[in-house]
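For reference, the chain that follows is the form predicted alone, supplied as structure tokens.
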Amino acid sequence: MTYLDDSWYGCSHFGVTGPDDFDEVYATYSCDSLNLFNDFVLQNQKPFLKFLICAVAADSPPTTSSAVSSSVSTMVFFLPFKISKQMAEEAVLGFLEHNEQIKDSGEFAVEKGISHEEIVNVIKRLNGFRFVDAQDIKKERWQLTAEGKTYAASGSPEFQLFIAIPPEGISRVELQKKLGDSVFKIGCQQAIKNKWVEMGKTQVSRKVEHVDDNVKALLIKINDGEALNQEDIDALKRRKLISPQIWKGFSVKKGPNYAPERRKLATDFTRENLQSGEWKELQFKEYNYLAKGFPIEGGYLHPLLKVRRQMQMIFLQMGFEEMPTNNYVESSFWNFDALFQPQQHPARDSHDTFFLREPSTTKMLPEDYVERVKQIHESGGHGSRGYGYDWKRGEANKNLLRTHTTAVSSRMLYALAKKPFEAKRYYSIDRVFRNEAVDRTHLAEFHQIEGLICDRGLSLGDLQGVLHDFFSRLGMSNLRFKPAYNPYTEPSMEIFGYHEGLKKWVEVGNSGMFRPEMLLPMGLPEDVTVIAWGLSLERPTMILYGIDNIRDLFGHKVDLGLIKSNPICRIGL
């Protein structure tokens, strides 16, 4: 072994300088280590293997040769592998260094000794580096099913029920006993068939004195590799006793870069390769520019998370200042009855609600604004003629999940009205919840987007206008608007834009003015109006990133495969 030679100078503390000088070492450290490998594959490596533990030995001197044996097998358990795919690639190159191609690697594996699995890997390996150029090979080929190793090791069902029955016959009852349920009722239909017993009521006797086990032979056959006619296949495919298998192999041509050798392509240049001259030697891989990198673990964004911050900028650079809205749980009085949303509306039904059970009502709210509220529903005012109900204070009590963010904006409003009025841009994101049935387009749970003005003398024309602004940044400049009716906003519209990308217009959002009814009991100027609009924040999302499921968007069953592939950003709808 030429590596060999160079390989001296590990051992020259210990008294090594040459091939001869191995003998004293190995002598007194291999016993056991021969021991070890009696049966191994490398004893035929022994020039290795007495290689192998002086330099053991030598690296770092044991007292006892046990020792060098328990390094040395470390070592070498990993060597038939090396050596293993060293033969196969060299039985590669050395073959197509005097041929022209090998045909079948099937074939060949056989006719080298190597088994078909590391030749195959060797091809790939040596394919990729351009060494060989393999082209791919596939065939058809029959192997047996449980039920025909069975009857190649054991006979068929029909032969042994034949073997089963003596000359004089056997009772039906008796021979099923003998060969078993399964094979007495397949062995007696093919038994029939061929002819050869004769199925009494109670008796069961031969028709022919000798038979051959034909299945056996043909299921043996297939075993061993050897080909068939059409006929019997069909036979043994109907029978399932023979299943399809595909075999996959490579034929094999010299590579651009072929060579009789590989040699390791060298990946660094190093201070030893300039120390010993070996730099004008070596052959280095190519930077391959196009690689990709590792991919960046960490955190990911959620695409709702993104949008939201897009549409947070907008209110921003619009004016807009954020409402709180940290308080999942509300009470009725401000999500429903200050909005002027009369107590027997179909919202407020607990099918359209999530009412809680614990705490169950509100103690806190300001008793003046409760009263003229109330005042407002029962009889009206302010030129309203109300809804004309019994008003009861135990339903605005009730706490329940908020079902949209303007519950918000009615506590900022009443806010707003304590103090000397000053003109507001409000705006919120986040999270509401409704008792919906869950389905493609709605959840129990989503986010509202919702943004208002509050100034004196604004009109249905400044809401228009506003609208058009929001939308055109993001990236729908054409609106139309349908009248439509809110409890708390009159007028009101729904917003529809026209989506260049679906080529249709969709809807998205509803806006209003908020009623008088709602505004004058906070205690805020008659002049004084508020013009509001609202949209989903997952509708927006879905258009942006194709997805047409708001399941696949929010969620437990969410891809969190999405979460790291979609894209860093999304400008315009």
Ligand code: FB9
The other form holds:
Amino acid sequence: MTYLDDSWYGCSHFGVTGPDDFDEVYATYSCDSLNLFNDFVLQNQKPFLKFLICAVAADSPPTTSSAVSSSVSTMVFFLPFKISKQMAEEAVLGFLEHNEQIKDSGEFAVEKGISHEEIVNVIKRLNGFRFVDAQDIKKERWQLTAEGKTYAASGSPEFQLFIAIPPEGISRVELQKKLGDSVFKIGCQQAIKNKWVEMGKTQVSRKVEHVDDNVKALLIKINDGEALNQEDIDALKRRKLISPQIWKGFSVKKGPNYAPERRKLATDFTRENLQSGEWKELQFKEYNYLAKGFPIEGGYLHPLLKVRRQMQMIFLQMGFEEMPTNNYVESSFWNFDALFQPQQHPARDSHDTFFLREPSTTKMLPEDYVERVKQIHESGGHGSRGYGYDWKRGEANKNLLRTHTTAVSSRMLYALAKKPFEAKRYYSIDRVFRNEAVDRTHLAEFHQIEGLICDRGLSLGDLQGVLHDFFSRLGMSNLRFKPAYNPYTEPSMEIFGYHEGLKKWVEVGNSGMFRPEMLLPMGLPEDVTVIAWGLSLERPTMILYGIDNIRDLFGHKVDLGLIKSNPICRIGL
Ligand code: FB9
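Return the form predicted together with the ligand of this protein as a structure block, the form predicted alone having already been given.
Every component of the complex follows; first up is the chain already shown.
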């Protein structure tokens, strides 16, 4: 018990410098109510305790019973909790040895001079071990409000007002100055009501010789836990001087495992109790096979990464290969121009797109291809009349944070066109950035999932077919397609899926067939068409993991608890 050593240090100012001194002090100050304690202390031979008793007793020898109980409770507060816990337990078990029940744990605590909180903790523990059978008891009590406390201390406002009026009367102004606005205001109301004072235009005078401050008396009674009649309670309640407080306690009976003393259950065979044979007497604690193991603080996969892996598996199972997306910074050329998105398209201004100040422009673009893109934008070709505007290289050179992973698709399709054609299935899942207002479902960045199939003679039917295949693997087999518009696909479709769990149709993505104005300048064969679709990673993750606000899922306000305590994985919907 290391703390014994440093405790001596604390007591020098009591004039007790060591164990020898306290016998003398102890003898001087011991009194009945302390005996209970002393027995406990003596039994436990804990010199520190004996010292403490002396110390406390020395400090203010208790005269009245409540003083005793309060100094005892003080001692209890200081006593190492282990000891008070032990003491409270013995008090409860000891009492039940000779009594049917403890009717009211509150009265029992006062009687034993132990804090009710300590008794409640012990009862809960003993109830847990079925040493006792504890029943809740609740009592509504009244406590003083802050205003009530001030009047209990310095008198009710009406009483303060009355005694502030000299026999010859006093001016309102002077009286108000004396009492302050609120005491004056309330004091007047009540004193008039009690017909204590005469309120003239300017003068205030007494109407009676003497008054009693019943309100203060009642408030003190409340404070001492004394019961008042309903009428007084209502009056104080009306003046918001008291507020209800639920007092919780227990009535306690012996439990199925009751014993006058709870022997500490052994939890281990030790070399000592084996050698001493003491193990034979020991009572061993049951193994709690339901006990939760120590939470393993290990790596937690973010729900987004779990769903990303699920999506990845679906793509790989469908024969898609991943596109390299390790470049958040992209040139306007690959992000927009290569996709036949005109330079004055609203998405291309800084309201929607994060342009870079440094490096503000791209260093290298495939010049021959750029020329063809310029053509198709300005004057069309391959049967398209183009946009007919003056295409600016400078605009295409601007660097930005990519607004979609379709920028990666354009790079990959261009690369594909430079080789002898072979059909390809590509997918990408990575971050894209859009200068959008943040709300429950939108952040300035999200993860886009994109799939594309590049092959000869693919049709819109093929696109719908692959979408059915893809989303049915996500557990969503009931799809509907709504015509939509994208600068780089024609026809385009918004995809809606019926969500069994949410019992409603959910927009699950967008799709389309890349325009020839995008594909042909790349050099892809005329009969090659590319079907593609896109969705986000955040939306399905929010739905699959029941996350309402995207800010809990991603970004600086992420909810770490959610990250650590979300289901291993969520198959289907
Ligand atoms: O993810 C979206 N919804 C979604 C997806 C899956 C899902 O799964 C369920 C649990 C199983 C649930 C919902 N959306 C796309 C639809 C909406 O959330 C939409 O309001 C928000 N969209 C984002 C863009 O917001 C501006 C989601 C994001 C999106 C939209 C379009 C594309 C990509 C992401 C695209 C594309 C595209 C089109 C043609 C060719 C190539 C790419």
